[in-house]
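Starting off, we have a lone chain in the form predicted on its own, written out as C-alpha cells.
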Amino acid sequence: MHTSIQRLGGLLAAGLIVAACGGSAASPAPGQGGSGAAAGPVDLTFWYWAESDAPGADKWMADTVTAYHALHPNVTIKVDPQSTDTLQSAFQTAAASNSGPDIASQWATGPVLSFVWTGAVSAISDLVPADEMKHWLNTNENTYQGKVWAAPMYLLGIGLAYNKDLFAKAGVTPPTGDRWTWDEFLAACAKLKAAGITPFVGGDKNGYLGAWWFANVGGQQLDSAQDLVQAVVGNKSFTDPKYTGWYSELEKLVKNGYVNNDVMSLDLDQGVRLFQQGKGAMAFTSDGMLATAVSQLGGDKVGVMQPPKWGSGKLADAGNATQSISFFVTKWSAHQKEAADFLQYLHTPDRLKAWYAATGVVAADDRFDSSLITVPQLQQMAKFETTGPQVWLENWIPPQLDGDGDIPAGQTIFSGSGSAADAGALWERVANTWRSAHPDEVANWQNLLK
C-alpha cells in the first residue's frame, strides 16, 4: 500500500512534457484505445507516480504518449511526475480548489478513496467499457458503492528473498512448498545465527520495513480487510492481541539478534542491498529488488518464499499483491472521456508488453503475457502475485493513521525504544485522535463495512 512497496524510492525526476498526437473523434480500432478523442484541441495534464515502485515507468511513459500520439494528433499530454512525499498533499490543494490535473496518481484504496469521499474523482467505470475493464486485476481495491473509481497498472507483492548458499552453510533447508511456518523460520534464523550468519536483513530509518511487516503478518489474525476497518473506526480496539499482537513477534526477532544490528541506520532499500551483497540469509523482496539479486548474486544462489505464517485468520493464507499506485480521472476535468481513453490505452497489448520491457513489473490486466517473465524467481513471484485472494494491509487505514501510528510503531520494535504493548497503545492513541479531528471521514470508513 499506499506508504510500503510504494515509497521505496524518493523523489522523482522534474517533469516529463510530451505531445501526443492522434486521430480524429472516431472511435478507434480495436487494441487502439477506447473510445476516442475529440476532434477539436484537448490538453490533457498528468500528475503521474510509478517510478519508485517500478524504475523504468517514466521512460515507458514517454514512449506512450508518443505512441498516443499517432493515434490522436489533436490530444496533447503534460506528464507531471509527482513526488513521493507530496503526492497525496499536492492532490489535497488541487481538490479543495476544484482545478488541477486530468489525469492524477494515488495508492490504492484508501489514498484513493478518500478523495472520492470529497467528490474530487469520476468513477472510472463510468468512462470504460466493462468489457475492457474485465481484464483490469485487483480492481477490487478501489471499489465503492459499486463502481470502480481508479485503474490499475501493475502489481507488486513482497516475497521473502533466501541466499542458497547461506542456507547450505548453515544447515537450513529451504521450505518444501510455498513458505514457512513461523516457528519454521525462527528455527532457520537460530541456525543462521549460530553459523555466524545475519538471519534476516533490512532497514528501517523511513519506517518502510516496519510498514512491509504490518502488512505481510499484522494481518494474519484477521479474515478480512474489513476486520482491520473494525479498529479504524473504533468498533474495536488497535490494543487487541487480534490487531497488534505479532509485533511480539518481531519484538523477538529483534531481540534474539536475528535482525542486522544496523537496522535503523539504513532505509528499507539500503537494506535489502545489504541482501543483495550476500550479507544476509534472507530479506523482504519486491520484484524489482529480487532481479537484482539474482544479477549479482547469481540465479543458482537465491530462492524466494511467501512470507512466513503466524496467524490463524483467514488473511494468514491471503496474497499480499497490490496495483500499489492507481491512476484516476478528476471530477473536474473538461476531457474526461479522452482522459479514460489515454488510461486504456495503457492496458493495450502493445503497451502491455512495453510496460515489462521497461520495467520487469507484472502488468495488472489478465492479458499480459506471463512468457515474457524468465527468471524462474520472478516466475515464481508473479505466481504469487496473482494466486487467490489478494490483501496488501496498509491500503486499509487511512494515511494518517499510516503514517503516525503503523510507521512509527514498527520503528519502536526495531529500535528496542519501546515493547509490544507500547506500539499497541501507539496505534490506539493515532486512531483516536484522527477519529477526533475527522468525523466525517470516519463516517466515509464505515461505508467500507456496509
Given for the second form:
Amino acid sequence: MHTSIQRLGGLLAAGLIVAACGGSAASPAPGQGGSGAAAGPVDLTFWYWAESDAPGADKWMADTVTAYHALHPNVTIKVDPQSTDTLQSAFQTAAASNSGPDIASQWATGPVLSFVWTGAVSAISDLVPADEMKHWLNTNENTYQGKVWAAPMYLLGIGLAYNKDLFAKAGVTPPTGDRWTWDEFLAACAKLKAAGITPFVGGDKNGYLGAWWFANVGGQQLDSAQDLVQAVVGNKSFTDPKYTGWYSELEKLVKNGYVNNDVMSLDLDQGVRLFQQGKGAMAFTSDGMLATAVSQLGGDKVGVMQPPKWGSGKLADAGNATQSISFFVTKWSAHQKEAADFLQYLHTPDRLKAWYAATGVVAADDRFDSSLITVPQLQQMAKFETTGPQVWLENWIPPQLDGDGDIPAGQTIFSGSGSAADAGALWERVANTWRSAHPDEVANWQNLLK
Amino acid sequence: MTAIPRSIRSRRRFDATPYLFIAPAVALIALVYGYPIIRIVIDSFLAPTASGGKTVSTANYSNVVADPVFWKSAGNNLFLLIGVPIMTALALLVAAVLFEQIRGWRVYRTLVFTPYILAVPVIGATFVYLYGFNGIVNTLLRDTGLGGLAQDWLGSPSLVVPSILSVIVYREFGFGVMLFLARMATVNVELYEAAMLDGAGWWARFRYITIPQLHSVIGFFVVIELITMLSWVFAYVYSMTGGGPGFASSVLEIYIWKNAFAYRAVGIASAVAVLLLVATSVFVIIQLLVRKGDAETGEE
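Okay, that was the form predicted on its own. Show me the form predicted together with its partner chain next.
Now the complete complex, all chains and molecules, led by this one.
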C-alpha cells in the first residue's frame, strides 16, 4: 500500500510488445555472480515481490534461480512470492523474531529503511563491490548514513500521454521540449474542452490518481525529498502552501470540467483505459499503460511528455522514476555473501536482457541495453526515467501518511467534497496522528535529515 | 421435593468423565479463540516509545479515541445498523408472502436467496458497475428521462454509505427470509385455521400469529445482523470502495486492517479490535439472555 505505483498489477502490457525481442539462456561471464558462492551446500530463502509491478517477473525469477543453480550447484534458492497486502506485516513478524528469509523484498525508501532502523537489514554496499554497484540506478532511494541497503531491479515512471488526433482536432500543439508549463497545460485543457473533448482522464476511486498527482506535481515547490521529511517529522507544517498549495491547481482542473465526470467511479487503471480507448486527450500512464495505448490507438496516434511544470523548487525539474521494490539481505542470514552474490547475478547483462523480454520494464542498471526498446514512445519514457535526478515523492512519507493523508486528500479534491485548504489540513492532522502513535518511527525518520 | 440419596449426590459431584470427554474440544477452543484474544488484549496495552522499545500504557487507546478516522469509521458502523430493522421487516414480509405459496413462490424463494450464497466480493464488484457514475443505474435513469436523479452513488461522500447499506440489505435479507420460512413451516396450522374461522384476515394472522410465533428466530436474526453490521462488513466495503472516497465509507474493520497490515501499527489495531470485541459481545450476551428467557418459558 505504501506507494500507488506499486499497484500497477496487470497493467504492464509492454511485455507483449517486447516479447519479440526474445530471451536468452543464462550464461554469466566469469566473475559475475559467482564470486561469493561458498563451496558447501547453501540453502537460501527469498521472499520475492515484483509480479504485481511487472507481470512476467515471477517466471523470470524462476528461470534465474534455475540458471544460478546450474552455475552453483551447491546453492539452492527457494523463492516465496509475497502478497502485496501483507508484504510489510509478514516481514515485520519475521524481523521481530530475527528469523525468516535470507533475501527479502520491500518498497524503496520508507519501508526498506524502517527495517534498516530495526536492525533487520545488512547493507548491500558492504557485500557487493563498489565497481558493481556503480552500475545500479536509483540507489539513492535506499541510501542512508553513507551506505546502500537494498538492490534495485527495475524502474517505473509516469508520463503524461496524449492523443495526437484529439490534440489536432482541438488545435492543440504538443510541447516542443519534453514538457509544458502549467499555464500551457491549462490553455490546452481549455481548448480541448471547448472542442468537446475531455482534456484529462483518470480514475481515483482507489485513490492512486491523486497519489500520482502528488508524486508528479506535489513536490514541485520543494528542493529535495528532505524538504518533505521536514514536514513529516513536524519541523514544518503541511498546511504551508509549499507542500499542499498545488491542490488548488488540481481543484481548478476539476471545477473547470477538465477531468472526466466519472473520475470517482473508476479505479486508476479503468481511468487510463478511457485514454486507451480514445475517450480522453491526456492521461498519466506508466510504461505498460503507454504500451497498451500505443497498441490500441496506433503508434502514430500517441505521444508522451513529462508532467507539466508548475512549481519553482529544484524537484520541479527532477524525474519521477522509482525502483519501486528493492531486494536486501537480512541481518540474520547465515549466508549473506551468497545471498548478495545472487542479487549481483540478477544484474548480469544476460539476466537484464531476459528481464526486459519477460516484463517489458526497464531494468535499473546502466548496462541495460536500451536498444531492446523498439517502441519510440517507450524509448522516450525510458529516457525520462534514466536522465537526471529521480524522486518518487510517495517513497518519502510513512505508509500511514500516504494511506490516510495523500490518498484521501486527492479524493477530497476529485470528489469535490473539499478544498485545497481541507486537503492541507488533512495532511497535517494525519501527520500529527502518526507522530503521536509512532514516536519510534518519528525518531528514525528524523535520521533522514542528518 | 424428593431428597437425592447421598451416594448419588457424591457420584455426581466427583464424576469427571464428562469433563474429560469435552476437554480436548475445550483445549482446542482455548487455543484457537482464547490465545488470540489474550494476545490482542496484551498488544493493545503495549505502545511504542521513541527509543524503539515498548511500554505498558493506554497510549494506543488514547491515540485511537483522538483519531477522527476512528470515530468516522465507528459512526459508519452505527449508521449501518439502520439496515437491521429494514432487512428484518423486509424479510418477514417476503417470507409471509412466500408462505402463502403464491404462484411461482419456489422461483421467488430461489431468487431471494441466491444473493446470499454468492461471495460478497462478487456482489460488491457487480454493484460497482451498477452504481458507477456512468453505470447501469444512472444509464437507466438518464434513458428514462430521470437523469436529474443520477448520482455518483459510490463516489459521493454523502451517498456512499447508504449505497453500501443497500447492497448489504440486498444480500443479507435473503438469509432472514429462509430462516423465517423454515420457522413458519413448523407453526401449528391449527392456529391459522382457528384465526380464519374467527374471520382474521392476512394482516391479522401475520400480526397476531406469525410474528409472535417467530419472535425467537427474529431475535436470533436481529442479533446476527447487528453483529454483521458491526464486524462483518469488511468485504462489502473493501470490494466496493476500500473505505473511500476519503474516509467516507471507512468502517472499523477497515481501520483495523489498515493499521495492522498497511501501517504496521499492531497496538492501535489491537486496541480497536478489543473495543469492537466488547461491542459485539454485548449483542452476543443479549442473544444469550433472550434464548435463556425462551428456554425458561418453554418457547422456541
